[in-house]
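Take a look at this single chain in structure tokens; it is the form predicted on its own.
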Amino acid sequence: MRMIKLHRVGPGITVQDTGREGWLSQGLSRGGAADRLALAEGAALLHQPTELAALEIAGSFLSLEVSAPVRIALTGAPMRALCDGEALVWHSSHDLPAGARLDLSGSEGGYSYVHFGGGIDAAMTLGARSAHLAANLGRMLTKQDSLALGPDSGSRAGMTFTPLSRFNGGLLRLVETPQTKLFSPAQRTRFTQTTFRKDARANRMGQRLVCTGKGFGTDTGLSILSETIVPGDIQITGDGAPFVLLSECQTTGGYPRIGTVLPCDLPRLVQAPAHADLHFAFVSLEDAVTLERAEADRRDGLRSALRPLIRNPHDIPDLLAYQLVSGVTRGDELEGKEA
């Protein structure tokens, strides 16, 4: 059985997959990877199902060793990656030989992912392998943990792609909630004209946002009847700060929600560094559906967007246009001058 052994493990490292759908009525939110797009990217790089489990690294560090040859893919927030001291390219797939040590460090925040050919064969609980820390399902990984890998039916590695730009903050698009109209037009306008940044207080349940100036609130106060909430909902808490719910959020809540971030924009929130600016804009439900469909099509086409890390000369149509011997020619010129 192929295994990975963890040698140096920082905080916030867990096994994650796409989470547990269908348990909301039982009080369990979906959970799963904070950046679900990163799971799709890793699956595309390794040509395997998106549902397979990977390692999620929440702004931390990790060193591991593989017991047998294994294919890996690195997605999400870029880190410094070394295999036995040799640098690996992020957003790419690689072959690791038996006994190789993978060292990851230098994260600027956000969530990074290590995918393995065949996925991590962790115990299945309620239909998923992912740790749901808020529900006490699974746990953070620690030094000397060993994890089994599933059978890998693929063989290709050495591929890369250009990821969706989502590591520098930017615009987050919203749809209205049943409580949006509880906020005055002036409050909603100020909300969309405000520049926010991520607060240090965050976890897999949600992300608090901060800004200059006063907070936000409704004319009728912050307490409402508790009702169902989902990832992407923006609650306005007691101090007037927005709190964006994430994958391990509770299933009901009593704070008013000024809007809901589109699922296709949530990766931009969770991957934004602390210093990045974030802005909000409301879109219609019809436009939101169109945007989500377009993103689903883009995810489905990830495999066709892959390219080799090292190009084969036979695949370069304009090879003769490259000055492959210019360095030799220049050296000959210099040698002639010195003579």
The other form holds:
Amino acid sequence: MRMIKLHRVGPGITVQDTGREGWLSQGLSRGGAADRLALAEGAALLHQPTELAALEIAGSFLSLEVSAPVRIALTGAPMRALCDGEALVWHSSHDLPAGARLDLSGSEGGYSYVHFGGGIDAAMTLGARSAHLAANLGRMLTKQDSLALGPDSGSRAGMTFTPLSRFNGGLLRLVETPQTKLFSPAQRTRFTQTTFRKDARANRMGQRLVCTGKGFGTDTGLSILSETIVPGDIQITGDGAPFVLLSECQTTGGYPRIGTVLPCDLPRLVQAPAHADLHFAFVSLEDAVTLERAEADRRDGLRSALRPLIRNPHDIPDLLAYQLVSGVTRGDELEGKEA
Amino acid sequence: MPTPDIADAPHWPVVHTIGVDGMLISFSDTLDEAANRAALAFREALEDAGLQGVLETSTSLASVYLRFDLRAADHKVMRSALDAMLRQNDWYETPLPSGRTLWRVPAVFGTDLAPQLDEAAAMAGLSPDQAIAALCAAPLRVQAIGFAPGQPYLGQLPPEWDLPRQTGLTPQVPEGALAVAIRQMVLFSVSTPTGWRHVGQTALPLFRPDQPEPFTLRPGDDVQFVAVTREEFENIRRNDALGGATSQAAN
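Since we've got the form predicted on its own here, give me the form predicted together with its partner chain too.
What follows is the entire complex, opening with the chain shown before.
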């Protein structure tokens, strides 16, 4: 069986897939990759189903070794990637030979993903392989962990694409929640005019945001009967700071929510580095639906957006060797071919 | 909940959108038995109706959540289907879902295992013994499962138990902790910080992902606590994987 063995393992590294749907009524949120778009990108690069499990690296570092030839894809927040010391291009797929060592470092924050041809064959629990840390399902990976890979039905690597821009913060579009109007018009306006950044405290349940100036809130003493909450909801907790719920969020809550980030914009939030500015803008439900449908269609077409990875000759350290292989001629033969 | 304008005053039930692809059907903005029953019954009807595009439904205390596939359905169609279903029935008068279970669950109240019994009892104007008797007097309804996997909100306790949450959080209560606030009890499925007062301790596992039935309780079930001594509790905890809980069909 093809295995990967983990050597240097930073914090926050888990096995992730598209999560567990259908357990909300039992209190279990879907979980799954923090940036589900990155999963779709990795699946497209390797020509395999989006449901296969990958490694998620939360602003950390990782070194691993593969026991057999393996196709990989690198997506999400870019990292410095070395295969046996040779640089690999991010947002691309690559062939790793048996025994190769992959070193990943230099994350600026956000979530990076390593996908493997055939996916990670971790145990299925309740229909998924994802670690759901908040529910005590699975765990963070540690040094010396070994992971089995599933059978790889594909063979193509060396592909790349231009990812949806989402690694520098920017605008997050919101729809209203049942509680949005409990925030005064002045509060809502100020919310959309404020520049936020990510708080250092974050996990797969949610991301706290910070800003200069006053916090936000509804009338004091307001209590809301606990109801279903969804990833993207922005709770305003007691201290006035917005808290954006992510994939492992609790399933119900009673804090007022000022808005809900569109699912298609959530990757921009989770992938923003700590120094990036974030802004919010409300859009109509109609516009939000149009945007979501367009993004779903775009994701379906990711495979057709791939192109071969052309290596820049300046990045090839053994360029001379390449020329020798392709250029062993007697000169007259070369002239003959060109004629 | 304040109503800023009388025109905005809701006529229950009320349907809101949640996120881009969700709907919330709320039967009340306060916790009451009829609204909870309406939510449970309406969700069951929704599951049976099999509306096109529906991906998932769930209930919370007094509302039903529904998520649908934006490429298989749209808001207008979904909304009118929900409105039609809401008109079909007086949901507040419908009986509880079928197949409910009555659980009897041993719990130790007070002691160092559940250190806030005396404080909560005093707030309710009861002696610790009276408090234990009150909390075990009758089955409590699983009004919702939520927040964490398998975690029940149990109610409704008599009015004297309308205790506010603590202003500060207890840093950690263990799995199986039974805590009280706002006329409800929560039985914690994972170790967690909480603002609810920790009055009892059970050994009932609520979420066992490796079992064929990973979730012990379902919304609508009844749970009656049986007070045991600390010694009895330790014995149960050592020897019984279900924490001494027994179950039978509920009426």
